[in-house]
Each structure stands twice: as structure tokens, then as C-alpha cells.
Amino acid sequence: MRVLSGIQPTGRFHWGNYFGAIQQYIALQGNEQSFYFIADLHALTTVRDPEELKQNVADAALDLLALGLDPKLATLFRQSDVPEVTELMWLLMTVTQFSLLEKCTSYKDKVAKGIAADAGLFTYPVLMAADILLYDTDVVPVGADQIQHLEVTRDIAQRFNHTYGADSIHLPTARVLTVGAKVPGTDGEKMSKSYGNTIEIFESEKSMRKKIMSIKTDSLPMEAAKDPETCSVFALYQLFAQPEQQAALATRYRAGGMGYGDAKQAVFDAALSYFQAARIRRTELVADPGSVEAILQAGAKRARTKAQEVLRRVRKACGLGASVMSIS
């Protein structure tokens, strides 16, 4: 089974997509058939600084290295080290319906919130369908919101295939990520980048204390009883403490007696224990740059060993010529 996933390297990672996603990526790798990209393509729709582009595309690599993606056991590359991707995209583009991408609610959603139309947003599910069908892709691990993206995808590879032959491309399906625990942001909402409520994984202990302490709460004295389950900072300690810990907390909450300083400090010691390991672990990485590089373009190596391959029988369905760039 091979399983492909993307992240776009738009900003630190936080609790919310390690939790969400992250998490869940490396519990799926095991072994040479999974594929993990850092989507810095898909990232120039929003990132438009070259160098804050190259220090999130460094920081995604080394915060998922940290967090426990192997290269022994997984392939890790950046997205535009594979070449084949972009000339797939238009092979691709050439059997894509457009009414088809004006239906695609992420398109319709940033547009929504005043991103600029540009044909690179518009067409950004094709490029996203050729990062999936470039390795023949058996398993893509979604969220719940992001099914359309593979609906997509396969409609594209439906239509190329009922217009080259039936075998030209693989269909993926999608794998829907477990939904965990409610991961809040410091305002109650979900914690995304958007809302700016993140608590980021690997940001310093003072800025992270700083943060969990405002978080939002009511205004209940310390003497009253407190619900646990509509609490925030709650939801937020399940992530990291263990189930007794977890009840003796609860049982806090509800006795009263307790101020809501204490459970955020119970979160901040909970998280910096959770992720003390990975902590310690991306302190080394910094230290080594060359070997997160050589990391990198040996997963791009692998990458595109099999990129071409698909590409070669994708391009003969299309009558064009067989050959494709030379892997350097």
C-alpha cells in the first residue's frame, strides 16, 4: 500500500496540526511505499518572500524529522525537487474540466476571504491531483474537509483515462483521519494559522507559557465548580495527559476550589513533557543542516525513480514520446 501526503510550508507547525494530521502521518509509515512532500509549490499561491518561503520549506523539514518521520522507513522530499510533477500537472490540465475547479469550495473559500483569483489558486487541484497520481498512490490520509480533494482527483483521472485508456492512471481513495480530541486554539475556536490562536509545537517555553496562559475562559470564581467538558484548557491537557491524570484533573474541575491557573500550568507541563523528546531531538537536527539536505534529496532520488515511471506510461497514452528528464 502506498501512501502520499503534502504539507505546505505557510508558517510554523502548531498543536492543532500535529494533533489533527501530523500525528497520524507518521503512525501510517512503515516502510519504502510512503510518501511525504513538503508542498512548496502549492505554497507560492500565499507565500510570495523567497526567503521566508526557504526558512518554512527548512522548518517543515526539520519539525517533521523531530517529530518522528524516519527516513528509514518513509520518503521525504520537497515537492519541487520532482520535476515531473508540474509536467504531469498540464498533461493533466489538458482532459480538466473547468467547471469542475469552479466548484471547489477551498477555491471558492479564499477567494472569499480576499486572496486574489489567480490562475495559480484556481488551478491548484490539479496540481495537487498530479502530486497524487505521479506515484501511483494507493492511500491518501485526509481530514474530513479535505474529501473533496480526492474526489477531484479522481474525477481527473477518470476523465484521463476514459480518454488515453483505462490503465494510464491509478485512482487513489482516500483515508479519512481519525478525529481525535477537540484542539482549541488560545481563543476557543479551532486552532488555525487563520484565526491567530496557534501554539505552535516547537516555539520557546516562555512564549508558549505566555500563550497558554490567555487563553480564554469564563469568569467563574475559584471557589464554584467547574465543567471540564466545556472547558478549553480541558480539551487542550487531554491531548497530552495520560487518562488517570486526566480524571484527577476532572475531579479538580468539579470539587472547585481550583483557579484556571492552575489547570493552564498543568497544560504547559503536560505539552513541554510531550514534546521534550522531539524538542531535544530538532536542537541536533540544527546542528547537522547538511544531513536534513542530503535527507531531503535522497527522498527526491526516490521520488523521482518512480515519477518517471508513471510518467513514461502516462505521456505514451497521450502519443507523446516516452522520454523524461534524467535524474540527476
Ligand code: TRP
Contents of the next structure:
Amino acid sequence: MRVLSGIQPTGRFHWGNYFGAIQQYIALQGNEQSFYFIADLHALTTVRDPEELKQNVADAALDLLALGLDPKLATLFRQSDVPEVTELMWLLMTVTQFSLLEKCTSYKDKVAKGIAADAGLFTYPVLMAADILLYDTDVVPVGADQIQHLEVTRDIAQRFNHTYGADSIHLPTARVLTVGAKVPGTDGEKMSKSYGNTIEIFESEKSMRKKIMSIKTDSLPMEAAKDPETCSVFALYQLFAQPEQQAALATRYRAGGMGYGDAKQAVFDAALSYFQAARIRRTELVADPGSVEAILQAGAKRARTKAQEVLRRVRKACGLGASVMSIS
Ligand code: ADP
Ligand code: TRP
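Condition change, the form predicted alone to the form predicted together with the named molecule:
First the chain shown before, then all remaining chains and molecules of the complex.
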């Protein structure tokens, strides 16, 4: 059973990324063969500053390792270190219907927002399909927002197999990540880089505190009884606290006499203690950048071995490469 997922290095990872994705990648690394990569080729569709991209990739690797991704259990690599992926992408594009890509919301939404659509953005799902199919992946853990891309991947794979033979490409299935399905941001909407409402995992304490204190709440006075179920501060507290701590805070909400400032302070303390070990690990890793690069290189080497095996099979299926020709 091979598990694979990718995460784009388009900025620093936030609590939504952690509880919605990273935490679950890490949970899956122990009992399955797992491949995780930093999707730098995909990030090129939005990050156009080379220095910024490099920094984002380095930070992504540091964050993932500090949070517990274990290179002894999982294969961690940079997408662009496996150039086979772009060749497979081309082979897949030759069987991908234009209309299939036109339906993808990732593309439609960006176009609707007035973001200029280049071919990279349009064909983004084909690169994602190549990411997945290049390793004979069985299961792809992804957030609900990526399900459509998984369907596109299966559609492309089926079309390829229909054209070139049933066993050319191995079909994956999606595993939808549901824990912490929607982490709210400081404005109460879904936490997302694009909404500017994020709290980063490795934010400085000062800036983290400031952001937590700015979380939007209703304007009930201190004495009033409050509803934990509808409060983003409480929703965030639940991510970090044990059930009995959650119950205790819920009781204080309902009793009245507690201001939101106290609840925010509780979130700050809980988050700090939750990520404390990871913060320490990250500081150690930062001091030893060579070790991080070595992990990525070793990961790429392992990934390429599998990638080359699959690509050889796929090339052969479409009649590419050297063969014994009869020249008359
Ligand atoms: P952003 O919305 O900040 O650009 P991405 O789209 O790069 O984040 O998300 C990467 C992964 O993190 C996705 O798999 C997504 O499901 C998950 N994720 C992002 N934001 C949240 C959130 N607020 N709640 C739960 N999961 C999230
Ligand atoms: N598109 C995914 C996202 O934005 C990242 C990604 C790229 C990915 N290639 C992948 C996820 C392959 C799973 C499998 O979150």
C-alpha cells in the first residue's frame, strides 16, 4: 500500500494546514509506505520570485520535519528533484480532454477572480495526476478541496489505459481528510493564506499572541453567558486542549463572567504548549541545514527509483524509446 501526498510551498504553514493535512500525513507514515513531497513545480503557478520560492521550500521542509515527519518512515522529497514527473505529465496530457480541465474549480475560481490564466494554471491538475500516477500510488490523503483533482487523475488514468492497455497505469483512490475539517481563521472564515486570516505554526510568540487577541468574537459583555459552539476562539481551543480542559472552558463560557480575552489567553497557552517540542526541533534543524538537504536528496533518490520504473512501463505502453525496428 503506497500513500502519497503533496503540499505547495506558497507561504508558511498555518494551523489549518496542520490540522487539516500535515498532522494526518504524519499519522499515516508509520503503517504504510508513504511518499510526501513539496510541490514546488505547482507553486510556480503563483510564486514568481525565485528567492521567495527557495525560502518557502526550505521552510516547508523544516516545518514538516520539525512537526514529526520522520524520514526513516516516510520518503520526503522536492517535486522538482524528480524530473520524470514532467515527462509523464506530457504523456498524460495527450489523452486529457480540454473540457475535463475546463471544469476544474481551481482554474475556474482563479479565472473568476481575474487572475490571468496561463497554461500552467490550466494544466495544473495534469501535473498533479502525474505526481500521483508516477509512483503507482494506492491512496492519496487530501483535503476536501482536492477531491475533484483526484477524480480528474482517475479519469486521465482510465483514458490512458483505455488507449494503451489496461495495466499501463495504476489507479489510486482518495482518502478524504476529515479531522479538523475546517479550522477557522482570525475572522471566523476558513483559515487560508488567501484570506489573510492565518496563524502560522511557527509564528513568533509575540505575533501569535497579537493575532489570537484579534480573533473576531461577538460583543457580548463580560457577565453574559456565552455559547462555545458558535465561537471561533473555542473552536481553536478544541484543537489543542484535552477533552476535560475543553469541557472546563465550555462550562466557563456558559456560566458568564468570563471575557473573550480569557478564552483567547487559553488558546495562546494551549497552542504554545502543543507546538513547543516542534519549535525546539525546528531550532535544532535550522542550525543544521545540511542535514535537511541530505534528507531531501535521499528522498528524491528513493522516489526516482520508483518513478523511473513506472515511466519505463508507461513509455513502452505508448511506443516510445528504443525498440528493434525492421528496416527495409
Ligand atoms: P491555503 O488555503 O492557506 O492556501 P492550501 O490550499 O495550500 O492552504 O492547503 C494545503 C492543505 O491544508 C490542503 O490539503 C487543505 O485541505 C488544508 N487546509 C488548508 N486550510 C485549512 C483549514 N482552514 N482547515 C482545514 N484544512 C485546511
Ligand atoms: N494540489 C495540492 C494542493 O494544493 C497539492 C498537490 C500537488 C498534491 N500534487 C499533489 C496533493 C499530489 C496530493 C497529491 O493542496
